[in-house]
Amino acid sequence: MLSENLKWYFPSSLPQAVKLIQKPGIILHAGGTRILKTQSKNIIGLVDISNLKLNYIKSKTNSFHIGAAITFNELIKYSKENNCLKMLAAALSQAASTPLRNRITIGGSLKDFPLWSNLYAPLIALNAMMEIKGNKSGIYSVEEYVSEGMIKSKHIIKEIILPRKEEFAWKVMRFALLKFEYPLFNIAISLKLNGKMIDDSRLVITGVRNRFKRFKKAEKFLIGKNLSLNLLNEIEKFVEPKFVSDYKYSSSYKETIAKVYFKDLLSEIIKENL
């Protein structure tokens, strides 16, 4: 239960949100969903971020800018709406619920990095960066993000700045045995293409130990090499994810199910560009 003495506060800047948000016991507000995993007996103020105008969408030459406030929802029907953004909102349309999909923000799943949520490997693979203001101001990859522990520190995430890609294939998917569980992992995979000649490629799962990993290795040993089903058992010895064990699943149950569903969408990838 929420505290019957708890304050709202409606700031109509980022500034005026950041200076508040240095106080114990206040946090931002925007889907809501975070309040359901905090402890609501800490929570003495909810800081509405409704009029710092970061619910929005920019195309620009290089590159798209995320507002925080976009949910989960709204990102995907923009993707469908401008044909763009493909890998970004299959991998989004995955989470959760639709319900839960109409609250969560790109803001406030990024603060939180909850088990559920769809939105690091995709924006780890694509090499998304991002702007934060408040303690460390500054634009950050959202990989440095995470591994430099920034999402620990008191600020609001502005935007999310997704570099536009050409010419890359790309395959997300989101593993638990039944469809309304959280997911044991996430995987995104990102190829750059110069004809059937790998030129770059990111390999990121989420759920495993220290949240995420990139296999770096194997994403070396895919660049400059051809589109080719003899990839696959050559790189299987470069995908080695950690887990952690818990009380449904065995660390190595979880390594031998992310491997296999590895090679099965660089399998998807290579036929498709073939």
Ligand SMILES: Cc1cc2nc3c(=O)[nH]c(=O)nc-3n(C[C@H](O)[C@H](O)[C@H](O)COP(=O)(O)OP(=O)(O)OC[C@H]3O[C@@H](n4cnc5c(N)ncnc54)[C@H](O)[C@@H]3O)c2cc1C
Second form
Amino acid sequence: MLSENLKWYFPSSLPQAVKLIQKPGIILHAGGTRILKTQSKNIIGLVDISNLKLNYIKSKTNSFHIGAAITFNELIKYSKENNCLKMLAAALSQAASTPLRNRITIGGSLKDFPLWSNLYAPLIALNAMMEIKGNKSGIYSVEEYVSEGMIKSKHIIKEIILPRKEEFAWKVMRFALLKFEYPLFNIAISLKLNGKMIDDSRLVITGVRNRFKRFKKAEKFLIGKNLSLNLLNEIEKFVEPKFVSDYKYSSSYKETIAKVYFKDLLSEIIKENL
Ligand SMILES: Cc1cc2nc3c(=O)[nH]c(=O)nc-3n(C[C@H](O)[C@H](O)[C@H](O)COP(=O)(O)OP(=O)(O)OC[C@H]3O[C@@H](n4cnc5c(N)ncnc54)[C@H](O)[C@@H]3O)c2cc1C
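Can you swap the form predicted alone for the form predicted in complex with the ligand?
Expanding to the full complex; the earlier chain stays at the top.
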């Protein structure tokens, strides 16, 4: 249960909001889907983000800037209307349910980073950057934000910045045995192709131990290779996701399934581009 004396704040600027969240027990409220689920008694104040002007998607020459208050469904709609951001939109459209996607925001989802996140894998595969305001103000890659521990600091996510690169091959997938269950993992693969040759590759999984894993050896192995189904057998040894067992599924079950899906997704990309 949330505290009965919970106080709401409605700042109209980022500096005001940053100042408010420095106080113990005062946190930002975006979609509220995580806050409502956990209902922590330690929360004494909620800072509403609606007046912070973070509800935008800007299309620039080399990048897209997506404000932290954009919801999953707003991004999906923008993607359809403007024929862009397809990989991210495909991943987010698999998340939760329509009412939840109308609430879940990019910023809340990044700060929260649940095991079942649909957002992280495509963002890391797309080498997305993000701007944060607070103790560690700056622009960081999404990968650094998690691995360097910025995620734990008191800050406000202002926006994510995605390089505008439409000419790559990609696949995303969310694995859950039942559609309405939390997924066990999410996979995102992006390959930059130069004809039949792989110029760059990023292979990412979330839901694993340490939150996410980029298979850097596999990525390196693929670069400079020509597309061929023979790559699938060779790449297998570089894709070793490590999971934690839970009340329902063992780590080895998840590891086996994830490896199968990696291979399947890669095989689809190769067949579509041969
Ligand atoms: C039943 C259910 C199923 C779900 N299934 C999925 C799924 O399949 N895939 C998926 O990706 N997600 C799913 N989610 C959503 C996920 O679990 C989180 O609830 C969601 O990511 C939180 O986003 P929010 O905008 O609601 O954030 P909030 O609940 O408002 O906030 C979450 C945290 O982020 C902080 N925060 C909010 N905005 C910012 C900001 N701009 N900068 C810094 N910190 C901020 C808050 O202070 C809080 O600590 C599901 C949620 C539910 C309830």
